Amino acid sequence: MIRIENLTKSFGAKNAVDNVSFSVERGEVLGFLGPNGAGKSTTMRMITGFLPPTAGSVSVGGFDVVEAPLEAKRLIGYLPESAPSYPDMSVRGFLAFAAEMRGLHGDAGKRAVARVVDLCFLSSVLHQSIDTLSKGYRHRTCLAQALIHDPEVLVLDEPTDGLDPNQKHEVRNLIRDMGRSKAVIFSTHILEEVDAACTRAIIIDRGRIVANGTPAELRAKSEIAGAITLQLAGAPDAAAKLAALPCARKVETLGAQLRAYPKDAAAAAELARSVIELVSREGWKLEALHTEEGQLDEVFRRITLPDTVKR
């Protein structure tokens, strides 16, 4: 549904987006991650036709966004960065206007407004002017206009920005549910949203894709993925004996706990078996043991921070 090939956007001598290629299929929710200034919003503006690319191409539903812009844009629902709207309109008036702009007139427009009001929990503010709304409700109003025509493709730029924890939970659930039948791409810098809503994630840094995979695949890139963390009672020589295991790369002491790291990803299962066998053989009193899945924030930080500031 979305296909991007060698996409580049230059502003003077700076490449904000640098030779980026990826695709998003129907039934997929793609999280687009990156630090501030990485090129997330610029990429989304090119997908929606808001900005022309310097080089490369974008197609939506088989339509090139530059060569067939109307056909492509009919398929897209777009929530831009900072959720722009018309502040002097009421919520109902703004959504009715958005429906008209999408070709939904009369009863069809009324049904569309009622549907998105229910989806985005806007009934309590329906008659308020947008400039009187909280940031969260303004954001939800702009999300509702993106959904008004039930698009096949959703492009959402930080859709949970400004929402309280309950509202974030509602929007993440909505994105996940819509992703079963649509192609969804949304940008975020909140890593917990990857697990909450995404089937796949891309990390972009300085205009280039630096990681692409499912949440589990990205976590597997973490330094602690596959490590065994355990807590023992009365085993002063445990750290040395764990470090002597052939499949262990190193052992750390973390307060009352020990953490053994596998030599590589392939050695993780062997390390788990070896640690359990060692505990049994030595007769140590085991109080806790678990295998680390890996941490997305550690992967994100390691990939996107310059070497000079990494810790």
Contents of the next structure:
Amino acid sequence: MIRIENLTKSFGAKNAVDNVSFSVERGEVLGFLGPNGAGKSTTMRMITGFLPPTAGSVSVGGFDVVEAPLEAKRLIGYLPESAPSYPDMSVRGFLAFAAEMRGLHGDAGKRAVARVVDLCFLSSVLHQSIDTLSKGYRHRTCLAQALIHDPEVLVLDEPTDGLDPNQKHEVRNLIRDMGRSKAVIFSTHILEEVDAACTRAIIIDRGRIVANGTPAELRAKSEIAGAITLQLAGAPDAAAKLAALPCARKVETLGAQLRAYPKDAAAAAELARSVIELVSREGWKLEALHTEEGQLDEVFRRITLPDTVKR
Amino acid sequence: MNRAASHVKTIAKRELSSYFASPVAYVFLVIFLLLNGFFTFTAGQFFERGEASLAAFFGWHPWLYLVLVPAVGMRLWSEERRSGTLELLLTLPISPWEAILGKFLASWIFLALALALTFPVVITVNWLGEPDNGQILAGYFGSLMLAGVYLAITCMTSALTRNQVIAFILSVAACLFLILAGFNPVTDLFTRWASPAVVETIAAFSVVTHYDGFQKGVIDSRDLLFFASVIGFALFATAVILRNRRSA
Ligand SMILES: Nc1ncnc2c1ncn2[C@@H]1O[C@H](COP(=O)(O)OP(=O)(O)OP(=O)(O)O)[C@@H](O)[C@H]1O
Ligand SMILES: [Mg+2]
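Form predicted alone already given; the form predicted together with the partner chain follows:
Entire complex below, previous chain first.
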């Protein structure tokens, strides 16, 4: 549904987005990660046709965003980063406006408003003026606007920003459910959301894609992925014996626990087998043992440069 | 085409209701009427003229609108930029023209309403004497066109910046230029060092030159064409600015 090819956007001499290519199909929820200033919002603004690309192309549902903007935009629901809305309008008035602009008049419009009010839990503030809403409700009002025409493609820039934990949970579930029948791309700084809602994630840094894969694949890039953590009663020589295993790279002592790292990603399964063999051969008393899955935040830190590093 | 008209209408409706959502609209209307009254009856010496016409009333409009019209129009695009709703508006499946036209029409309708509320002067002058009501109608029409010209220019300057004050100052300056180009004290100044042909050309760009025709009760197609083309040009410039300065 969304196809991005060699997309580049420069502001002056700086490339905010640098030769990015990826695509999102129906039934996919793509998590868009990256440090501040990585180019997430800029990419989304090009997908939705707000900013023209400097080079490269974006097509949505087969329509080029630059060549056939109206057809492409009709398919998209967009939540911009700042969740803007008209402060002097009521929530209902604003949603009715959005519905009308999407060609939903009369009863169809009323039904569409009722549907998104339900989805985004806005019924309690329906008649309130937007400038008196709390930040979270303003955010949800703008999200509701993006869903009003039940679009096939959703582009959500930090949809859970400013929401309370319950609402974050609801919105994640909403995104995951909608992802079954739509193509969804959303950006976030909350790594748990990748597991909670995404089928795939892309990490970009300084305008370039540095990782692209399923949450499990990304986690596997973690240094700790596949490591075996175990807790033994006694066995003072365990650390040395574990380190001597051919498939172990190193062994760490963490208080009462030992952690053996595999030589490489392929050696993870072999390491687990040999650790267990070793434990039973030596007759060590095993109190706990588990395989580390890898941590997204560690992967994220390792493959992106922090914003504070001079560019 | 039908769809475009519906978009223009929806945007205009929203814009118009946002004027009346705040007390600013009412404050504006009151100030507009008070200033009109002051200029007509006091500064314009309506009664001392001893003639049944609205020359005193319409004569001040180029100057009155110089401040009042930019005040109405300055928020049109600046506010959309500042609040980020520009991003919503321009990612809707509409052509930017529909948004530009809708917003322009809404403010123009608002100004037309303000102008319509001056009807008591028409009643007064009809009660006092026997004016040429056709001339008055032409005068109102010219006045509305003049407001449209100023408003289109304000649209353009407000598309440039997220700061309403800057938009206001720029549009006052641009409109002032359009007045002064044909203002007698200024054209007299020009005649000292420029040939009459040059002075003539500059004066042809003045709104005052074209506005005066309407006040004489003549709706000349050249005057109309001038007003329409300035409006068209300014709105076109708005579209160009919006296309090229998306994230200012
Ligand atoms: N209009 C603009 N003019 C100049 N530079 C810009 C403009 N918009 C964005 N940038 C720059 O482009 C880069 C990418 O910005 P972008 O907003 O896409 O980052 P982001 O990934 O969304 O960051 P965040 O996580 O903070 O939202 C930044 O360095 C930013 O300063
Ligand atoms: Mg961003």
